[in-house]
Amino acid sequence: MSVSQAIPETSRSSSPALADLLTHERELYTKHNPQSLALFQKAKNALPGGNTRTVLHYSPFPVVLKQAQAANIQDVDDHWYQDFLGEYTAGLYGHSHPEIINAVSEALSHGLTFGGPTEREAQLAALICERFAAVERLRFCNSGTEANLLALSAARAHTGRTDIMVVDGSYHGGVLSFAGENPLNAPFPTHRIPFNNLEVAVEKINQVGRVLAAVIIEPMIGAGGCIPADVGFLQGLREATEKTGALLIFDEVMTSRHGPGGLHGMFDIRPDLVTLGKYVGGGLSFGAFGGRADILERFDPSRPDAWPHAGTFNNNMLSMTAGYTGLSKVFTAEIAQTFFKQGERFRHRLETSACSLNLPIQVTGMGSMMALHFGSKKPRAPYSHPPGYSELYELLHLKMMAKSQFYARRGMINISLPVTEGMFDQFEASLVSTIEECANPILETVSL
């Protein structure tokens, strides 16, 4: 395959200066990349566009991986990144933790699923109980999609009502995607909210009102941008929700990680249900759902009226036994309030680094989860692109894959467990440069 057919034009809204660097940029990734190409090309006879994940496909094409230590990965070409993508925050505790590596290899060597209850699920969820106040009771499912389903679910047969109520631009799930339009979403009816508009979210909850079975929320947006919401605006939704007979669902499948108890626990509000996944299953696949006991007590099989629950691998012994030890021997309660620290200071750092530039870069996030924007202003709620902010988002990352600097193609930053001072200096150092030598196109294209 030529370079030619491997790179995307570039798109016609892109400043000359802005075109001329990506595709250059492209030629290079493409020339260092030959095993990843190649790769790449033979994967899409079985799997549509050479993934079955979407969101690790990004232009001209992905690097293929295969290994990886600490915070460190290796692709197919020899090449070696910092990884500072923390696998969308469920990497927390890096690729090769001993602690956890050595559990799941104990607990590999005395079966896999069992086909009944075991102990460790008791105790990982006696310890969830423990750390996160809003929940009560909870159940493990396999995915945070899953447990956002399930809960919104759990919300529309528990208050008898049939709508859910979502932030505009926000993501729950592969199901429940909802910046624009998604033809696969689960099929609830669904009304938006903007994000940090208490005003408008209220009266439209007061709108919906009898119907609505719940309002699902991230306290801090994820995927559209790790942007935090305002606590008197998560303050009003629990207040509108709790008038209205509504439940409240706080989305902590990523920022779960922010604190010793999530930031339902740092902002001191209480929803009714939380759903939980990524690093809280020891980085193997995992979700749960949790809350009120009066609604997961429904799903007491004992029950004549109980809710049916499902999901042959809901308490595998590899996820429920990293999960345990994750939580009871390395990220405790002291050291998710350390962490959380250290990804403010990073994040500081980022912003002073980038202020002292004069260009329109933002950086935004809360502790160890961080998000590049272009702009004068941060965000303050998920938005579509003006035309040419992905070309730019392409070119930093291109620039800083070659610096050995591995994230995420949309700008979102996750720090993980065993990042170093040292990587930290080394990030912030290439994105200083990388910056540096876009700002021609930066200042073409970036509305001020």
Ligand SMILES: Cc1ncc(COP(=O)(O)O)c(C=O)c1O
Second form
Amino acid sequence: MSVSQAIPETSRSSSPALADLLTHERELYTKHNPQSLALFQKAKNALPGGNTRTVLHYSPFPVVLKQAQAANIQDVDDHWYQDFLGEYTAGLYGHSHPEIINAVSEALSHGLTFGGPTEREAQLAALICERFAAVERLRFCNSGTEANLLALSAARAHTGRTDIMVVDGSYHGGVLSFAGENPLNAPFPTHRIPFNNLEVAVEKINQVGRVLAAVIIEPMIGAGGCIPADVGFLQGLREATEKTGALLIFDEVMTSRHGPGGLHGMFDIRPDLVTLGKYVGGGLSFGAFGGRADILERFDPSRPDAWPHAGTFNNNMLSMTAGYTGLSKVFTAEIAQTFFKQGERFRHRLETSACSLNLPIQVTGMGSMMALHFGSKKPRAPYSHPPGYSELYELLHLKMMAKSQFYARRGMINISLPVTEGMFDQFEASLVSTIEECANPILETVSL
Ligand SMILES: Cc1ncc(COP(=O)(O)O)c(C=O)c1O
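Counterpart to the form predicted on its own, namely the form predicted together with the named molecule:
What follows is the entire complex, opening with the chain shown before.
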């Protein structure tokens, strides 16, 4: 495979230094990862692009993983990495937390799928209601995407209205992706508002008015770059939706890890519906949607006017057990507080180090989720990358992987519980040296 061929022409013209460095880095990476390359090529015979989850693809090819322990992962070429990806927030517990492993092993010994209700699902549901103020009742499903589809559908059924509103650049699942146009999106009539711009948002909400069923928003944009919402923006959305009779849905699939009660708890805002996923399943596949009892009660199957909600694996024992054990024994309310503070401290450290280099690099985020951006100001809304930025992200990422650091190609960093102080130090040192090595291409590429 010729790695240099894959570098887009735009980057060659925007910064020769960047194109040359990237070619070199790709060659080193390819040489360093022969088993991953071979497996990647083989996988293409059955999986398009050797891939079954788009976000896991990165150029020139992703390393193929074989095992993980605590906050470390190993690839098939036997390299170990410090895991600062944290499975895009689903890996909050790390990879081998003994409480969760024991509970799942114990559950396994009692059988797999029962085809009836179990005590576990009610225990996990009760725990979630206790923790998340806006969740008075909830339903389980199998992914965050499904949770959002169900929350939006419930909002449409509850209001008798058709349309939904989303933030431009937001992500709520594989078929609810609003960064650019996604031809596979669920066919809800959809309107877009800019993030953190209350005036425009309120105007749009009023304009769509009586056909607007719901506004769905992440209280901190996750996939779009860990950009926190202004509390005033969220409060304004709360008021505007209440006035027009639309429901407000907070997608807390990622952000529910912030503090004991998610961001709606921290900001003291009550959305009508909340969606959950990722780590809440303890590392197994999981989704949930919940909220106001008067809305959720329509799912009571004994009602003559009940809304149906099916899902073979909604209450599967493994996810219910891992989720319950995680929330009750590991990620307790107290630990959630401490973990948030630990993440804040780490982000401030990265910000201070990046700032001291005098280069246009920013770190945004809250708590244990953060992201790197190029530019002289922190972004206030998701944005599309100017030319050359994707190549800069790639250069940083390949260099960081060569230093045994694993995080998202797009610059997202998520901390998991087993990350140690020594690991924070190593990640920070690697990032600083990497940014220093990339100073010229950064300065040449980034519009200040
Ligand atoms: C905010 C948000 N909502 C929903 C989803 C979809 O969750 P899942 O991948 O479990 O379908 C994601 C996944 O990254 C997400 O970040």
